[in-house]
Amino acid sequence: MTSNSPTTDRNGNHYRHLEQHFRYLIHQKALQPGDKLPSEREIGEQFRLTRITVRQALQTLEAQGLIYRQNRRGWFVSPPAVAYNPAQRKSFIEYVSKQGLFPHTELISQEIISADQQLAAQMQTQKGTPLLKLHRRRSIEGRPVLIEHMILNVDLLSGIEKEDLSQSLTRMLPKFGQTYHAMDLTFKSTALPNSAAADLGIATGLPGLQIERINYNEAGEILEIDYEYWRHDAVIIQVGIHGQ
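Show me the structure of that chain alone, the form predicted alone.
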């Protein structure tokens, strides 16, 4: 890092000089995506700043999507945000890979349950219908960016619980004689729920994007309801509309 000290700011906005210093290093590619920044203590000692001032500068850079913090690991330079069109029938693996980035999916848990009255209404099925609950964490370039909570109708996808559910469900469906035919999408800007923030290894209350997706088969039956929680700085929603 350069030796220019941000303590020369007459207005006392020391954190802005520190913020500008790291932004410059990132834009000049002196710091690359995935690089780890020095610890807050080391930054404070180098620039003769308090821990509070250092944290303020780093949190400003985080809000701009330039860096991110992993609990108990420190601060890292963010990889590029992935362009995502949730209306397209492309798997997470496919659209991330096509952008030159490395995707990974981790299956956190899976469970077969019987639909109670509320779930039966949501899935438009009968009470007692077997449903598969999935909980997955998805990463880009080793950085957790997305938590998924999914509910699948096992009656329509018999035996799917025996598959490797860290893989693309989109590619798996034809094996069960099903395809996605129609979709309902809901987007919501929100503070990440405690559980999603913990799964992503970030502080509770950070902003995020919630996407609810309901997928139907050709017969109009609900195959799956998917709740996604994205880091706010990890995704750019792009939806193209052409013609009438």
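Residue numbers count along the first chain shown, from 1. Just so we're on the same page, rigid core means the largest C-alpha set that superposes within 1.5 Å between forms. Keep in mind the model is a prediction, meaning the values are calculated, not measured. What changes on going to the form predicted together with another copy of the chain:
Relative to the superposed core, F22 undergoes a C-alpha shift of no less than 2 Å between the two forms. Once you line up the core between the two forms, the Cα of T50 ends up 2 Å or more from where it was.
Write the structure block of the form predicted together with another copy of the chain for the protein whose form predicted alone appears above.
For this one, just the chain is written down, with no partner chains and no other molecules.
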């Protein structure tokens, strides 16, 4: 079994060693959330590895949620993931700030449209119903973590398009005599669609978490359908299921 080969280890563990090196630095807090890693070329020189090998190590750490990149800006240590409990009906702003992190919401676009056949079916309403399409980006600690595409039934929320739609909708609904009463949630781990990745400033095709949420009012009507695309490392979902 012993080998006298001069190449002591050709098993291909180089990128794992590098991975463990950075994992150690991060756990020791020598590298802290938000810190920038050295450039891929620098790391390669230091460890006498090619960029491809370095990138493999970094991509593995990225998949583990320890580091992230922003398009051509470099690699950074990830902030801790935020816990999201849909059952609590707290707004994004509330649950992020309660966890000691700093939330931010940007409105990218808003548009009133008239429901076509397909949208009407999705929203369980009639063709021609006015709908508000919202497109928002949400950040935690200055890092964009989530792209939101929402469709709201304006018949049930008349005049909502005149509000400041970068604010929390959860808090806004009581004004319109509505609340989120029930919701259906679907979670899926998948690659981020190109458009969402672009909005988040990250390379396309990276793993992400897709959440589809259908919000009902007390009458069981659909108030809003929400498609969220999260960075996979930014969120942990917690749900309690009780009774039958």
